[in-house]
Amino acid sequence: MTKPLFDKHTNFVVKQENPFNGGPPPKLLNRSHTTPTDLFFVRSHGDVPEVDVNSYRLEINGRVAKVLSLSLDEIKNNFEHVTISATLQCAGNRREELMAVKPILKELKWGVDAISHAVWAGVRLRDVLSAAGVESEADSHLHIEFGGLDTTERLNKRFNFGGSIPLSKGFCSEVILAYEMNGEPLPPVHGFPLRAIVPGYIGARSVKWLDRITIQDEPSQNYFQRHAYRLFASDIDPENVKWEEGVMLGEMNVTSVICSHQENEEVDSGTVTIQGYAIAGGGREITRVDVSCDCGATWIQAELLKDSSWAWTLWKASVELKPGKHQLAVRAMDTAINTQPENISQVWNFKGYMNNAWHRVNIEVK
């Protein structure tokens, strides 16, 4: 038998190999509130690279009073450790669903998979800021810029990846720079040895391998801040688009998912129990999920189990079902009453980002 690539679990589903990128099945993603490790999905751009943590570096840069290098051994020992419990979400999730609306080319086929939740530790980014001279208040219109040890390739030029927050969210206590995964370091695809860990944001602005910290005026000019992470109205497709008029992701959306059952799964009548996860952006919460059996025309109230602000909430409903077809759906609601739209034809782009309609699973009760 084949080892798993990167050591992950057997039943892990490698999406692609070269950039390496997969997630759970869909039925092991709410078997517990944290992800275990061999589970977390990936979601890569390059190569993993091979860094030697004797001769790392972490620069901190830019609009700074001084300008920082440190050794893993130093942001370990220089700053408080602190953890946080936080779900990252890739903004492609679910674009598998906008793919049968309508084709959508060069992006990955992600189901409901890009998801996953785990226990960080490391040292607060404001910590780190704060001892190169940076100042929250007194810059606040300024931007934090990531850079990474990965490099890829777009448009024929070969980069490294990067991306971007504003510097208000960077010195929220909850975005860390973590070298700890689930009580380990981290594992070389999960960005050893340090990564950005930005909760409530899609999950490219949590950037891996990362080796380069700069402040700045602007959003980063990175290819993936700039150009490939940007959301765009239906009717533009890769054609007419104006890469300049997209709406640059930062913030998740509100949205609720199925794991429990299979799209065409069987099922014997009786009671059914339908579980999945629920997730909003920024410091939002789930305040309600609703579950329906029969495409919408009527909803039941899931009971949530919470954890922390910057975590999914899991839920489960039973139900009495018959047999028969039935279509089930799910809704969410956030703390802001935010909610998700009905029909996927309302967030298809072509890019195949943020979908956030209800999602549906077609059953047949025997």
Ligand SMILES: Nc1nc2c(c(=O)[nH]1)N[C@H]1C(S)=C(S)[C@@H](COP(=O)(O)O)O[C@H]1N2
The other form holds:
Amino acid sequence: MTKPLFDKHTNFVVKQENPFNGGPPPKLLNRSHTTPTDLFFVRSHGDVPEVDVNSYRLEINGRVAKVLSLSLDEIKNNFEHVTISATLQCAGNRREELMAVKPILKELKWGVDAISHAVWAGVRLRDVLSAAGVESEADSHLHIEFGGLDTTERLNKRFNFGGSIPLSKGFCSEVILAYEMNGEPLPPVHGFPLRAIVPGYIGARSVKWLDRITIQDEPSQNYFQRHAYRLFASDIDPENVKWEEGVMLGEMNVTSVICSHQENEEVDSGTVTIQGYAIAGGGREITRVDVSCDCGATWIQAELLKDSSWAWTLWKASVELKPGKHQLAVRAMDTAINTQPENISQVWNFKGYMNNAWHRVNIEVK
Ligand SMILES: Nc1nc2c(c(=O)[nH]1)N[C@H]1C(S)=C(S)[C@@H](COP(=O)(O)O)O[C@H]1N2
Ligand SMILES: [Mo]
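The form predicted in complex with the named molecule, contrasted with the form predicted on its own above:
Below is the whole assembly, all chains and molecules, this chain first.
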């Protein structure tokens, strides 16, 4: 087997080469709380831009008292260095299950692998914004637009990737501009030299190859804010869609996934250990993970391996299983007692986002 591009692990599953997209095999995904960088999933809408760090500048403009243009060294030297342990999840994670219900066109078929965890280091976004004279209280109604150096084509136009978050979120201490990932400089495929990390939000807002921050009255006009990454009802399709009516996605929802077993896997009877991950959006924490071995008729509580609020919770449960077919299922609950819908039909939408139905895996015990 040839090694995938961008220094990825030999077992990294490439979903698309141009632009490069892929993720880790589920069984390797929850082997450690922090995903090794060479297994960390990649979601890119355009080619990885080549950046000359000597001429690189981050521009901060729009509704600021002082426009800034910062080199990477200025970012590193002028602001406090901070680290945050945070999980990134794409809004398209688990789209494959939605596609099995009804086709979804022109979107990547993510299994449970569009999620990973890393320790990021950089500077707080709010420190940089404060240097530009942005005020958290007076400006709390504004939005922060992030622009990337990569380009992509949609609706016959070529443009840079971008998106935005409310200014109130941008002033939270967990939101950083990262130049390190797992103790190393940010690799090219993950956004070198600088990216936004917006924990608790869909991955799309953690803009890679970041070179522009614009403070503005409204959310970004970028395609990836105004068309893509909006959630529509199940009766909406590409023919009848009114783009402005979808919900612009921000915070993630609560979800949980089985990583230890794959569909139709055969296992030996006796003690079976089921493992996976769970994550709550918006900084809420996972309070409980329930596992069923009988299609959801009865449940047992999984053991939780806890970490910080911006991280996923890995979990495990051991069960005694007799020979025969079993449907494993998992559902999680967060601190706001949000839980997951039972059926995939309750969450189907034509862009294939935010699938958090109970995750089910059929196995055969021998
Ligand atoms: N500039 C830029 N930033 C981007 C993207 C992109 O295509 N271009 N993809 C976004 C999406 S949809 C996700 S889920 C995350 C994935 O981050 P990763 O590739 O480091 O896993 O990056 C986000 N940031
Ligand atoms: Mo994404």
